[in-house]
Structure formats: structure tokens, C-alpha cells
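First comes one chain, alone, set out as C-alpha cells in the form predicted alone.
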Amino acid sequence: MERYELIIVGAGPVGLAAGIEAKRAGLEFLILEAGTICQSLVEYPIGMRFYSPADELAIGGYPFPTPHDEKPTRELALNYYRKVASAECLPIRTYERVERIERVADGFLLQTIRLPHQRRGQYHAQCVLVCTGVWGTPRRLSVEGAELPHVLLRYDEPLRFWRKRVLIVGSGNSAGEAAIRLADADAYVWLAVEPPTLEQCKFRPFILREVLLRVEEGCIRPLTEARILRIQPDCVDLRCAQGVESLPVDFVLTLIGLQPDRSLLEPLGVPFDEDGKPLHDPETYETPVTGLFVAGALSRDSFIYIARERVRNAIAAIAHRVRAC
């Protein structure tokens, strides 16, 4: 059995910057990842801009290089992100799946399971970081129909959706920019949203804007104080401002926010706050279990720039924990 001071569950941009700083410690460690490197970027839909500008998403001192000042992309990201684990030369073991991680006297003992030949691998680890996010587990809604094949929690390509009707349900930041590039697909869009006025969405501005440009151009239609009643093969029933309506269409995509993955951090009696995510020390990022971190969207920093400061301080507690023993 392979035996390290740390392992880091993860390698999206939180885990790879979590690595860097782990490497400068001077720490033995390994990472490891269900899919490949910034696998939940792969899964971004294809041309998808970040809502952060290029300096924001650049971690371990390295520059994020955009042209002209444009908003990054999916693309531009995954290249970025490949680069500087390459550089860096990572210890990252991708398509290795973390299926349990057990409390030892010595530490932690991690069950994984390898892709694709399904073996299965076993680890100790006096310390784990936990980088998992929350791209994983999209929230559903709660109405009658929400399991039909036609009701998608994510998209790839707005090209699937020409000429479609498609109802989007969301208020912020994914619902919007899907609505711009499914009507700039030339869908026909309705945007349901829960606040009385598509200003009060928690849009960025230049996602409001673009939103506001379409809306005017007739290709997307806003519903306000939207509530989904009941969805059916052929219909979407709601209550909004507008009144009660019964919408034909083909597909409805639900972008309503994700939550945090419990199965790893669960079975081992981590306390979850009310908003689903661990409690943990706000200064070292050590959940009430000795020598278990959480960082990154689990410790409630959403914003890759933030993630990547507040992660040297897990980094940081680890590296003393380590040396103390």
C-alpha cells in the first residue's frame, strides 16, 4: 500500500492549485481524480465564457493569457489548466475514483476504484484534502415530471437545441448565458425566473445586458415569479406574474445551482451546515475531523481567485500537522 503525508481528492483548478502549494511545502502527496484533469470544466458546455475575468482563474503564479481582453473560455481554460499541471509535473492520477475514505489511528485509509478496468487501488494518507466542488450533483427540481428524459440539468451545445422550444428555469448566471446562446441557436427561449424583474437576478452585469439586448430582440421571453407546477411529455404548467400558463415544449432546462457530494465526507461524521456544505475552521480548513480539509466550492469559496489564496492556509495547517507528528 502506497503511504503519503497528503492526499488532495480532486483536480479541478482548486485541487491543481492545492497541488502547487503542496509541492512548494515540501510535502510528499498525491492527487487523485474520478475523471481527467478539470474534469467539471470538460463538461462545460462547448464555448462557454467564465464569468471571472482571465487573472481571476490563474493559479500558482502562473498568467492566464486571453486575447484582446476577452472573457476567458472553456477552452482557453482546459488548455491553461493542462499546461501548468504539466509544467508543474503534478503527481495527478486521473480516472481513479476515491469510493470511501476511512479513519485509521495513523491517519486515513482511501478505497478508489481505477477506470476502466475497475480495479481497485488502496491508500494511507496522514492528512486528505478534499477538492471535490460541487459540478457533480445538480440540484432537481421538486414538481411532478422533473425525472422526464427531456428535462436536462445541464447542455453541451446549443446547436442540439435549433429551432426547439426550450424553456430554461433559473436566476442566475448559468440560467442566463444558457438563454443567450440558445437564442443566439436560434431556439425559441423562455427564461423563468424567480425574482419580479430579470434585474434582480443574480446576473452579472454583462450577463444581464446581453439577457436585457435578446429580450428586446424578441428571441428569449423572461417569465417572472416563475413557480414550475407540473411538467409533462408535451408541457410545462406554471404560475407566474403573467398569470397561470401551459407552455408547449421540447425540452426544459433546469439550471437551479449544485450541491456538495456527501458520500466521502459523510461516513465519516462531518457535520454539514445548512446550506449542504461542511463545517469546517474558517482559518485552516479543517473539518471537526483531525487531519480532514475541505477547500475550494466545499468550503463555500465559489470563486477560483479566492480559492487559490485561502488554500495556502489548508496547505500551510497541513504542512505543521505533518511536521508535528
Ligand SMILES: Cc1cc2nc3c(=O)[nH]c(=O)nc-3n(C[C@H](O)[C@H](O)[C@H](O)COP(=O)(O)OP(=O)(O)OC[C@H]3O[C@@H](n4cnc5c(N)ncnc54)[C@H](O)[C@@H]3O)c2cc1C
Contents of the next structure:
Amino acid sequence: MERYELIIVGAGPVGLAAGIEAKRAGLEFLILEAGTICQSLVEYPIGMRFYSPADELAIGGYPFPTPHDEKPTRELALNYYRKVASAECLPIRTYERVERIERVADGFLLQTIRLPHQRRGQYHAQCVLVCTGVWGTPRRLSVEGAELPHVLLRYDEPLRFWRKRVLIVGSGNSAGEAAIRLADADAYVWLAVEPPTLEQCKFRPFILREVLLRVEEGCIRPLTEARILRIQPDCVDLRCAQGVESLPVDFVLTLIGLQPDRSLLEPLGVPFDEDGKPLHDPETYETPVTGLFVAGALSRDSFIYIARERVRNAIAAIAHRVRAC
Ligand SMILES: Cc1cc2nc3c(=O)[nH]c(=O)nc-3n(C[C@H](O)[C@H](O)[C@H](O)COP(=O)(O)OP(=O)(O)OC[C@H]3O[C@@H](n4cnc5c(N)ncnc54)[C@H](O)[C@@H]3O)c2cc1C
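Having seen the form predicted alone, could you give me the form predicted together with the named molecule?
Everything in the complex follows now, all chains and molecules, and the chain you saw is the first one.
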């Protein structure tokens, strides 16, 4: 069995930043990744633009130039992180999902499953840093019909919805942005939000502006104070400020938030707060399980520029722990 001082679970932007710091700290480490590097970003909508400027997405001190200083698209960000991971020669095993972490006397045992052959792997680590993000577990509506195949939890290419009737459910940026992009792809869009007005949604100002513009043009039809009652194969029953409606739809796109996957941490006894985030020391990012750390979106740091700084503290604490052994 392979043994390491540190195993990092997840090679998203924060797992990569952690790897760079671990390398600089001289740790013997390995990164295990369920998909390819930055798998979450790979699954973001095609052409999606980040809200943050490039310098806030950069990691490891590598500059991230973009044409005309524009905010980066998904494609530019993927290209950037690929180059950084390659330049650093980070030891990453892709398509190897960590299925289980067990506490043993001198550290942790990690059980993995490798694609494409579903072979099982086992590793030992003195410390584990879990950077698995939240992208993999979108929230579902808890109504009848929420599991039907035309109810989608994410989308990739807006053109898939060309001239289709789509009900988008959600009051956050992802829902607002999807409404804009699908309307621009000539879909017939309803946007069902909880608040009484679009202005009260959690949209960034530029998203609100673009949504309101399309509402005025009749390309997005808003349904406020909306509550989905039931989803049927060809229509959605809902209550909203306009009354009770039965909307004929081809697709329902529910973008109502993401939640952390608890399956690795909960069996180890890590407690979660009311927002579903694992409890951890705010300085070192160590959970109440000694030697088990969390970072990135999983830990509550949902902006990369914050997480990349704080992961340094976690790696410093890990290096200190390993050297003390
Ligand atoms: C639409 C959208 C726009 C955003 N815009 C911005 C922005 O403008 N600025 C900003 O700072 N942030 C933005 N974010 C948030 C940002 O993308 C995340 O904070 C960032 O990706 C978090 O990085 P991470 O490494 O913690 O998690 P992730 O990027 O989610 O990476 C987690 C990795 O762990 C892997 N993994 C999961 N489970 C396992 C397992 N069991 N075993 C092995 N590997 C596993 C996944 O495959 C994935 O590669 C945005 C997010 C979304 C959804």
C-alpha cells in the first residue's frame, strides 16, 4: 500500500492550490481526483463567465492574463488551471474517486475506485485534506415529479433548449444567468422566484439588469412568490403571485443551490453546521478529527481568492503536524 504524509482529495482550484503549497512545504503528498482536474469547472455551462477578475482566480502566484483584462470564461479558466497543474508537475491521480476514509492508529486509510475499470485502490496518509467542493450535489425540489427525466439540475449548452418551453426555478445568480442565456438561445423561458419582486432576488446587479431587460422584451416571463406544487411529464403545477397555474413545459431547470456531500466526513464523526458545512478550526481548517482538514468551497470559502490564501494556513498546520510525528 502506498503511504503519504498528506493526501489531498479533489483537484479543483483549491485542491491544486493546496498541492502547490504542499510541494513548496516539502511534504510527501498525492492528490486523488474523481474526474479530471477542475472537474466541477468542466461541468459549468459552456461559455460561462466568472464574476471575479482573473487575478482573483489565479493560484500559486502564476499570473492569469486575459484578453483586454476581461473577466475569464470557463474555457480560459480551465486552460489556466491545466497549465498551472502541468507546470508544477503535481502528483494527481485523475479518475480515482475516494469512496471512504477510515481512521487508523497512525493516520487514515483511503479506499478508492478507479475508472474506467472500477479497480479498487487503498492508500495510507498521516493527514488528509478534503477539497471536494459542493458542485457535485445540487439541491433537488422535494415535490412529486422532481425525479422525472426532463427535470434538470444543471445545463451545459443553452442551444439544447432552442424553441423549447423551459421553467427555471431559483432566485440566485445561477438561475438568473440561466434565464438570460436560455432566453438568448431562443428558448421560451419562465423564471419562478420566491421573492415578491425580481429586485428582491439574490441577483448581482448586472444579472438583475439583464433579466429585467429581457422581461421588458417579453423574452423572460417572471413568476414571483412561486411555489412548485407538482411536476408532471408535460406540465408544472405551481402557485405564484399571479394565482395557481399549470404551465405546459418541455424542461424544468431547478437551480436552487448546492450542498456539500457528507459521505466522506460524516462516517468519521465530523459534525456539520446548520448550513451543512463541516465544522473546522477557522485558523488551521482542521476538523475535530485530528489530522483531517477541509478547504475550499466545502469549508465555506466560496471565493477562490479567499480559499487560496486560507489553504496556506491548512498546509502550514499539516506540515507542522507531520514534522512533530
Ligand atoms: C456558476 C459558478 C460561477 C462561479 N463564479 C465564481 C467567481 O466568479 N469567483 C469565485 O471565486 N468563485 C466562483 N465560483 C465558485 C468557485 O467555482 C468555487 O468556489 C471553486 O470551484 C471551489 O473550488 P474547490 O476546489 O473548493 O471545489 P471544486 O472546484 O468543486 O473542486 C472539487 C473537486 O473535487 C473532486 N471530488 C469531489 N468528490 C471527490 C471524491 N470523493 N474523490 C475525489 N475527488 C472528488 C471534484 O471532481 C472536483 O474536481 C463559481 C461557482 C459557480 C457554480
